[in-house]
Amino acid sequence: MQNFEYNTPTKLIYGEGVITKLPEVLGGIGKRVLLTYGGGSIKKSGLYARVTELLKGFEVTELSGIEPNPKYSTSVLEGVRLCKEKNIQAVLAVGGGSVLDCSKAIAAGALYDGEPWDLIIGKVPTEAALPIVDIITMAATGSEYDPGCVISRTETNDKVGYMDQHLYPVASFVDPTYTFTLPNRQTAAGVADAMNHIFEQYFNADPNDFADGMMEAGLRSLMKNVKIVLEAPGNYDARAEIFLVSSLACNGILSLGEKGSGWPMHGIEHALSAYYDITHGIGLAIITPRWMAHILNEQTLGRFVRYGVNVMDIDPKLPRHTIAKQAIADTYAFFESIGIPMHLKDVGIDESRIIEMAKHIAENEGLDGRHVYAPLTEADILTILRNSL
């Protein structure tokens, strides 16, 4: 059992209609609010109109057009500029994980006099951030309940994970009904993302039964309920359970006492979406079974056997190697069954930049260190990428 410290200061406000509490929450923080959102989906759904109605009496500045895989040189810097110019007191993110991730970087950059990128890459410590409140509209990243974000800088093909305790939202409004109208592809990609957050913690060198049990239950829940909502998008209970697992999947509570894994699949996928701007969850689903197959050996066999028996419901009486290989095959088949394209070529990635990406990942992600569950060299990464084509 590993030593740990755990604290989640975010208040989760969960359920249908909870948005009515928004003025009360923001009123305790300040009146000058930066409202951040992405494209037109929150306007089409009526959520934008509802939010602006609730914000009567507040001084609202808007930042729209935040992209998937949020961009530093456009959205983050513009948000920081607006916060400083308007003397913003709180950031309200309305949308999916990309909007919230961008808003976290904005909140920190707004209280820093230097180049905000230095905060994102850890060159200088984050000493403060504006309070963040969010209304999350997609179950995927878990950013509503964690202290992290991921920001892309397209001119350098960098996609960087930025973690700091100041980035926890003050409060997150989670209403599963906001996910009813999501296209199936986005729902599937969000579930793949949440599953991968659990995988990255589950495959570790010092597990314990309690943490493993929570993660296994989370994986089973996601796999069961995504099948339900793809057939019945308005099934509240299934949507709610997906959202609950997604919120918990990335804030550390599921793996307390377990050793870290280095998050290698995210390290690899960050390059894919930095270079090609693909959907993060889809990139993860493509990489996951290839990474699993690549690291399967005598040292990792036990983890795969447990996963195969407890999550994929494979007969424990089968030979151990058979269980492990079947578990990996079943993982691939599951992602394929929910409509995810399972080859890089299906999302516009060919051989042309594979070597360049493998080198970039090896140099920037540190996946060959002792902290990684199954260390990966540049050659390993290149093999995984080629096997994913």
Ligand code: NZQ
Given for the second form:
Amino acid sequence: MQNFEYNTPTKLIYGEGVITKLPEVLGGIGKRVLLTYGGGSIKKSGLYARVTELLKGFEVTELSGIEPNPKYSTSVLEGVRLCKEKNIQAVLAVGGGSVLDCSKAIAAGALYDGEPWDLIIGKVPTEAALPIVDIITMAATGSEYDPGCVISRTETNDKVGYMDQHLYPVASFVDPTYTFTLPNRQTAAGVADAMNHIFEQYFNADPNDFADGMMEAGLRSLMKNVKIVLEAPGNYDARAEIFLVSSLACNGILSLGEKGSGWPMHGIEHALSAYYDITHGIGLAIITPRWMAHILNEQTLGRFVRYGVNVMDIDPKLPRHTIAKQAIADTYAFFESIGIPMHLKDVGIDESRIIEMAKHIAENEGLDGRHVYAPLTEADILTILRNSL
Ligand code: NZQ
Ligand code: ZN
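Given the form predicted alone, corresponding form predicted together with 5,6-dihydroxy-NADP:
So here's everything in the complex, that chain up top.
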């Protein structure tokens, strides 16, 4: 088993109606709040009205219009400017992972005198960030319980993961009823993202039974409950269980003691989103079975057999290679069954830039290193992209 340190300082405040505690939580931090949100879903759902009612007594500055795949040059810089101008004491993010991610970058940039991009790419260390509180409205990224954010810079086709201890939210309000309004496409994409966070940990070189068991349970739960909510969007318990798994799926707790994998599918997908601005979870679902098929060999076979038997319910008496191949086929079929388009061409990506993207990924994501479970060269990445078309 690998050595590890584990500490998640975020308070998860979970369940229907918990938002009433917002004034108490924010009150302990400060009066001047930057309220951040996206393109309007929170206005449609009524959450915006509820939050502003609860924020009476606070000095609220708003940053709206944060994009999916949040952009540095517009949203992050504008948020940093507002924080400095209004001497903001806390950032309150209300929305999906994109709003929360953008707010994390803003919170760090607000307390830094130089160019915030240097923090995001790790050129300078992050010394501090404003306290972040969030009301997360989408079960997907796990940003509500992790120290990461992912920021896009359209000019350079960069989409960069930025991780730092200062980026843990102080508190995250997780109310499953807020996800009732998600369109099915976003619900499915969110589940695909959370499943992929588990895959990125499950396929590793030093597994242990306990962590494997948590991850297998997480995958089974997501697969079962997404089917329920696609039919019945207001099913509270199914929504709640999806949220619970997705909140935990990205912060390391599900793979304690296991070896890191290098997160290769995220490395590949971030380039797809950076070049074509596609939905993260959909890009991942398309890449996943192609990546699996590409790395299946004698060394990785055992992981696929375990996954096939324990998650996909494949008969353990079948030959090991048959189980592994069936597990990959079942993964593809599952994503297709929840309505995800399973080819890059379905989301507007053709052959024209895949050579350029493979080069960009190979140069920027370090997927051929020894820390990666199944290292990928530029040629491997290109093959995976080609097979995904
Ligand atoms: O902008 P609004 O109007 O709010 O609409 C959003 C957006 O259009 C909508 N939405 C969110 N909650 C809703 C809702 N619509 C109706 N009802 C609700 N309750 O859904 C759309 C997508 O929202 P977004 O925030 O982009 O989705 P998600 O939560 O999947 O976040 C994706 C971003 O997170 C990054 C991704 O790369 C991507 O940029 N990631 C962040 C991670 C992290 N912080 O740890 C890890 C992930 O691997 C991921 O890379
Ligand atoms: Zn993800």
